[in-house]
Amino acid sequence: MYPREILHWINDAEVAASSAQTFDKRCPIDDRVVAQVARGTAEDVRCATAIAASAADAWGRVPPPRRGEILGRAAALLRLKERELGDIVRTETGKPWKNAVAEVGSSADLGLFVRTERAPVGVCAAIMPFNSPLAGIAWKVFPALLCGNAVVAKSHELTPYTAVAFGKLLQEAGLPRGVYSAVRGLGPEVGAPLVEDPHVNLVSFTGSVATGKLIQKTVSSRPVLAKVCLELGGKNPLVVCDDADLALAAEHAVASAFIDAGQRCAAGSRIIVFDRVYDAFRDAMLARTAAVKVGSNPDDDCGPVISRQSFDRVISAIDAAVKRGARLLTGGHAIDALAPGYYIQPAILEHVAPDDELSQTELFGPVTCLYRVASFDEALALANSTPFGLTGAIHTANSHRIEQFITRYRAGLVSINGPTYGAGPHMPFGGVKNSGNGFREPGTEALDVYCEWKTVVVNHDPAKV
């Protein structure tokens, strides 16, 4: 059950702030004010670091096998507890049921991979969006605890609670006191002195690219340099060629755009057409987007945005491209049936200029534009016109354009006739360009993230050998 009050997770312990201040959690599916939550300060990050810092040293000496033990339980305990934190995950993002059970598996099958032989970092600082609130959790806590580190949490202010969840199942499958935190607040008032913090070693952040540059900006101003491993979103393509399966490019450009509202890193928020299928390939998307059931129930395939706010900024940015001169083919509304819910109808526009700021920056919204192209060269040249390269998608039958796509395409991540994501929880996944700084998780590249390598040099006298 969705408790009434959130406070912070540290040494193994729900905590008030210091400051005695909250700040409300609304549900996005009808806007509730479902819990009080800490809103914590400067003190608290110092109080949740320096017991990290304290407990760091034991859990990096205890042995991988052992602490592949520990994270295989608490895997075991999110199969277990399916239902109760699915129930939380909904409850935080308003997604469709199945969604949110989706996910609890996908961050199970995040604490199978065990092995390391470098040295671990020490404290690790995680900060995750709100899209998906216990994945993100998942994602970057199994590893880093896997390499021998004590990690420190700070998820959105929107979706509080599953990061403190998250502390009691590790607490259940025998995480050493102290060896996670999290700590709730806003970002200026936490997620800034957090980053601040001389204890932390290494911040991992997934969000905006402000933010992200802010961080790194910061960090590079501390007395001590501290490791920053940076994923910060996309404006990803999916390309149709003139050869490609009409029905399933559709098909995935329609989950690629709308699952999670939209509100994902790796969705396709650029649909680019070839001019000779594009009327048939625009009438196959609307008709599958027709079909897109748009709520919170069991069967439902679109949740809502997860604020107010952000309802009103992704309805804002779709009129004013309409005044720029778009054209709104679909959606793009308040649903007013699920009001007060912060549900948008999910919107296709066309006709929206390459350089325009839709076409340019990350809305995070059920939106998608649709783009005419005359070539296979004009589709590469436009897919590669942002500043992000995190994701993307081609839909072709000739293996030449498959290979040139791959070559060619700027991103992190490349897909041959599917969606713009699902790389899997144990591939590497980030991108570059302004999509992120180099580093690469989960996988077993995340050992180049939550691991230092160390060069060791063994001089033996030679007379006492």
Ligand code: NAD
Contents of the next structure:
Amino acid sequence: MYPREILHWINDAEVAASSAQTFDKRCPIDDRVVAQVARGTAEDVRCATAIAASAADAWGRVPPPRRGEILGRAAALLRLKERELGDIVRTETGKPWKNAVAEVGSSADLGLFVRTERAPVGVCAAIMPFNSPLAGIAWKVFPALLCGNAVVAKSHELTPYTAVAFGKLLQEAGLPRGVYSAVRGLGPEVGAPLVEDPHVNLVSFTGSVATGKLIQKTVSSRPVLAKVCLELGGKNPLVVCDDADLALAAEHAVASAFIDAGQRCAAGSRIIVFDRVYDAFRDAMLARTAAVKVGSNPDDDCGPVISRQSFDRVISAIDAAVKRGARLLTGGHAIDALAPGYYIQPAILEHVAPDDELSQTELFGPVTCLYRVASFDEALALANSTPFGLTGAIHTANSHRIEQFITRYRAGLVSINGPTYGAGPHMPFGGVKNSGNGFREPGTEALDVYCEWKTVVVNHDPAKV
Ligand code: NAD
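Now that you have shown the form predicted alone, what about the form predicted in complex with the named molecule?
Once more the chain from above appears, this time first in line as the rest of the complex follows.
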């Protein structure tokens, strides 16, 4: 029976719209008004999404076999109620009875295998940051070419030659002419037209959140859409529990914070330490940091930041945080002996509020902050308290804490008793929240970026309709 009044279905109950208003539902068969439908509001949407958010956590922890059991029962119920549901579909759409019933059957059968093929996307725009110019190109260009695409690469203006050198290497390897090109220039002058270009079917971007969001918006306003893969920034936590190996944790915290002068999306910029071991860990980390060799000689550990502009930005962010009450424990200044190179002495701060700009935004320099927490739950809440979700690490010997961190810290990569970085050619890498839009590179998961799925339906028995 089609009801005369159709309400929201929220939190497993039928509820009226907060507006208390309705609109008519007419049946396409005879133009009759068959029901009054709740006219929802933004407030109703907020209510439903808040309930979904609180339910998602528990549902995500229900073991998959149990989830399958419930969904299997739902599919069986669809079949059982075929007539009732077919009647609803018919009233709503006006479809002939047999088609309405067939729709019920195809809904119940979702999950059956069909034949699918991967097809090249076509032309890929690969837009890259400056921090690892060669790895950045390799991560995008190898899978893109392997999948049969042509690539136009736009690497960062501050690292202008790597992409051209890579082109020469591909030519030497025998790649056909024109399959790979690299355009040089500034972001708004070359990157933007590349994103707008109608030949481009995929924009694969690695860089800052601001540019990533701009690219997403630009692609949305193209006459014809393109696929967009975004790999963006991070504000990655490394949690040191009270049962951690403090020497190992300090070693990994220092490497996470200061390798590549902190210019890494996976840099450990928030070190969250249990109260009970805070002082001992801080001493261990300060001692390790003092041993970091700053310079660009073969055995040095921490090079310069990329530009004078970056240098000024990082120094002034530290100064501003100190003015807001942060305590600078070490570093954070220029190194006279290495001037005019853009070297910054690795910096550690404490007493930085969790909602301070320094805790919430990516600095992309050799700077990290220490936070003191009383419990595991507080550490987890702090770890999750930024708009980013790229990587994170936990140092503990407790398997329960390890499992809880893996499940409840929202990020694309979780590392146990290690550093916050840890990508490899075989590993899918990427983030959630502002750290990315769901794709992963490289690994076999990169095939989902550089290929389109094509579903093929073949009727081998033409006699059968
Ligand atoms: P950026 O956003 O400033 O620049 C990245 C690229 O975008 C450059 O090639 C630039 O020329 C181009 N660009 C700028 N404006 C553009 C526009 N309007 N349209 C198209 N292209 C434009 O980033 P950056 O400073 O080079 O790199 C640092 C950022 O990259 C950090 O946020 C870091 O976390 C992120 N990153 C992320 C990953 C990852 O895998 N998630 C890896 C490395 C770096």
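Keep in mind it's a predicted model, so treat the numbers as computed, not measured. By rigid core we mean the largest C-alpha set that fits within 1.5 Å across both forms. Numbering follows the first chain given and starts at 1.
A.B. asks: Relative to the superposed rigid core, does the CA atom of Ser54 travel 2 Å or more between these two forms?
C.D. replies: Passes the 2 Å threshold, so yes.
A.B. asks: Relative to the superposed rigid core, does Leu77 relocate between these two forms - that is, does its Cα move 2 Å or more?
C.D. replies: Result for Leu77: yes, a 2 Å-plus shift.
A.B. asks: Note yes or no: does the Cα of Ala17 move by 2 Å or more between these two forms after the core is superposed?
C.D. replies: Comparing the forms between these two forms, which are aligned on their rigid core, Ala17 does shift its C-alpha by 2 Å or more.
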